[in-house]
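Form predicted alone, single chain, as structure tokens, below.
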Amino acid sequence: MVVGGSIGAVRTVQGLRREGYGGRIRLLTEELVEPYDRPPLSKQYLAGSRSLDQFTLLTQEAAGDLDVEMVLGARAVGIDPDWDVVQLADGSRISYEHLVVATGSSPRVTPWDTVEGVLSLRDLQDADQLRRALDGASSIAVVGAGFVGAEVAATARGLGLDVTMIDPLPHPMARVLGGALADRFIELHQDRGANLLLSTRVESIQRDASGIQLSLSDSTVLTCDVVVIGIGTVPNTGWLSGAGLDLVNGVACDARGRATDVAGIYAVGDAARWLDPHDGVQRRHEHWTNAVEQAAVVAKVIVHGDAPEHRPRPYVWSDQYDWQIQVLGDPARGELIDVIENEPVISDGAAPRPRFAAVYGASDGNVVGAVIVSWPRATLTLRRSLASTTTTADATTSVQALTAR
């Protein structure tokens, strides 16, 4: 069974199949619509650009066709892994064999009183949300300067929104990229027009007859139609209250998915804390690509009973505005070594969009980490470069190979 509507949850089922998995799975999500891709809701969806058909994960057609039984509108409340059963909201019990825990993530509460018109993006209702609260709004701010709320504000501004950015501290995306590349991305808001408010806090939120309003940390008032809030997540574990498993920030898992605590029971994805081998810490990795690359780990060892310990090499990708930015490893825990600048790329009747890619590199001198925009070449440069141990020296001669061509 596996809990969940998450991509690590699809990408379970599927895997199970390949791998030759011939019993019975049930996948469970609590929403109501088929399973789908959550990077585009603070995009292309919430711009309007693209439909929910074209970035669902698993239709019902694709899981009657895995011969999976795919079951919308169930919400687990509980487990009893004494029994081997979960139970639903509706009071049923479901038995399983293996459990898949794949239930994400939610926004973590906010300190501050709730208040109409302040909203978080964490799901497609939450996103639905916030697209019909824009279309009558001229003003929006967005609190958290992360990834998500670097994509709303962007996004806000292509709807042709006055954007304010708040954030507690001096750089955006701080927490992922380090403060080397700062004044380039904050250059980036600034010249399509948003407002970054950086070093601030937000101390309280109330509702007037002139809308929302924001007192920040410097005695200034900002007054807005829509807020977003996007201070970080925390694993929606909340169900497996219990039984008897760490849930410390996740499912405390070792390096192949399998639950520390409790026999049959894995956790992938946002949900999951997977031990590291690189050096022995159990870490939760809110990415993408690491959801997909636990399912995989996780179908191996319910088949075949084991699989080689997943190695987490950290890949991030954001669209904001123009700019395709891509984050290999972990740049916050290196020093910046080089930019490497390319050409940049120009198209009829925009302004030239840059080309470049930053190495970090450790204390031993090899690459730690990069940050590349709008350059695919390098990223793939780059992503051999990290998964290789490779000096920091022959990993920007690498990529300054590239200009060349």
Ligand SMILES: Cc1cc2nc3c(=O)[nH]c(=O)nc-3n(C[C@H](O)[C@H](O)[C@H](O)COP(=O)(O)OP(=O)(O)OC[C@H]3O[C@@H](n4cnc5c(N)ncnc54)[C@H](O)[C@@H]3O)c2cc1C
Second form
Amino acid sequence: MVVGGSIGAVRTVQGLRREGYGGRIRLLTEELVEPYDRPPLSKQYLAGSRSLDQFTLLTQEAAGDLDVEMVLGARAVGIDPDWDVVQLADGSRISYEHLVVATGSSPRVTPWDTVEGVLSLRDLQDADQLRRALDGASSIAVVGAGFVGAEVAATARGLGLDVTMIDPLPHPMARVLGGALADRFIELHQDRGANLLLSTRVESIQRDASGIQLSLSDSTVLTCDVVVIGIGTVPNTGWLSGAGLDLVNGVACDARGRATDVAGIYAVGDAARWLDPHDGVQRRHEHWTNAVEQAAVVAKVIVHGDAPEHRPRPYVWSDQYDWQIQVLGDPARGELIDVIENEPVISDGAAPRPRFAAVYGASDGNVVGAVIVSWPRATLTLRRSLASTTTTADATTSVQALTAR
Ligand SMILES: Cc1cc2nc3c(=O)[nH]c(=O)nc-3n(C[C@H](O)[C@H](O)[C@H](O)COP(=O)(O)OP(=O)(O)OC[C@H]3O[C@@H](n4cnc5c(N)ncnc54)[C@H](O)[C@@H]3O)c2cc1C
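Having seen the form predicted alone, the form predicted together with the named molecule:
Entire complex below, previous chain first.
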């Protein structure tokens, strides 16, 4: 049984069949729509340039072809690991032999009062609500300059709104990128007309006839029509409490996705905290490729009884304005060594846009991460560098060689 209705769950059931699983497979999701992908929600779907059918992950028909029973509107509320049973919100109890937890994460609860027009963005309903709100709005404040916040800011600017992005940290997307390249991304947003209030906290949020008021730590008050809060997520594991699992920041798993405390239970994606064999630390990753890779490993483990341990090499992408940003490895853990600039991208009618790759090194001189903007060949090269142990000098030389061609 796979509980969850997005990329982690879908890739698990597909992986199980691909690996030759011949038993019954159920996919239970609380959502009332067929599983869909989340990345477009802050980008093309919010902008109105992509429709749901273009990013649906598994239709009922495709599930039928895989011989997967997909149940929509089925919210798991508990498990009884002694009896290998999942309890659903409608009171039914469903037994399992293997249980894969793919319930993802939800926006962190905000510390501010609940105010009409203050939204978050995690699922299709949120995206629809935000689209409707943006339709009649002229200004938006985005609280939290992480990836999703920065994407919403960029999309809202594209729709012509006045945008202010607020974050207590001095750099946007700081948790993943660190601070070294911050100026490039600050400039990007400012050049496109967004107002960035960094090192600034939101003290309170209220609403009156003129709009929503955010009182800020610099004693100013910002008034706007819509507010989107993007201050991080928490794993959806509450329904597993009391089952003997370690649920501190995700279901604790070994490096093959097996829950460390209860046999027969696995977890993938945003809800999981897998052991990283590189350093023996359990980490929860919140990005798409991670869910895909973990699902493939768990499918193998269930079907074959074992699989090589997963050695994560994080890969995150983000589209902001016309910049395609790709993040490899863990730049925030290293030091910025070099930024290799390529010729700008020139496309019809648009202003030239930069193309560069930044290489980050660990204290041992090897590459630990990279940030690449609008330069796919550099991404491929640096992915290879990160997959083997490569010095920052060699990685930089390989990327520089691409500029000469
Ligand atoms: C707006 C947005 C944009 C993003 N953009 C990018 C991007 O550009 N690049 C990138 O790498 N990553 C991006 N991400 C992150 C990426 O989408 C997630 O890492 C990925 O969706 C995680 O997949 P998942 O299946 O683990 O969990 P989720 O996608 O969170 O799905 C969990 C599913 O389980 C269901 N569920 C939860 N609880 C229960 C329950 N008790 N019973 C039954 N069903 C339940 C949920 O309704 C949902 O369908 C983005 C995320 C968001 C929200």
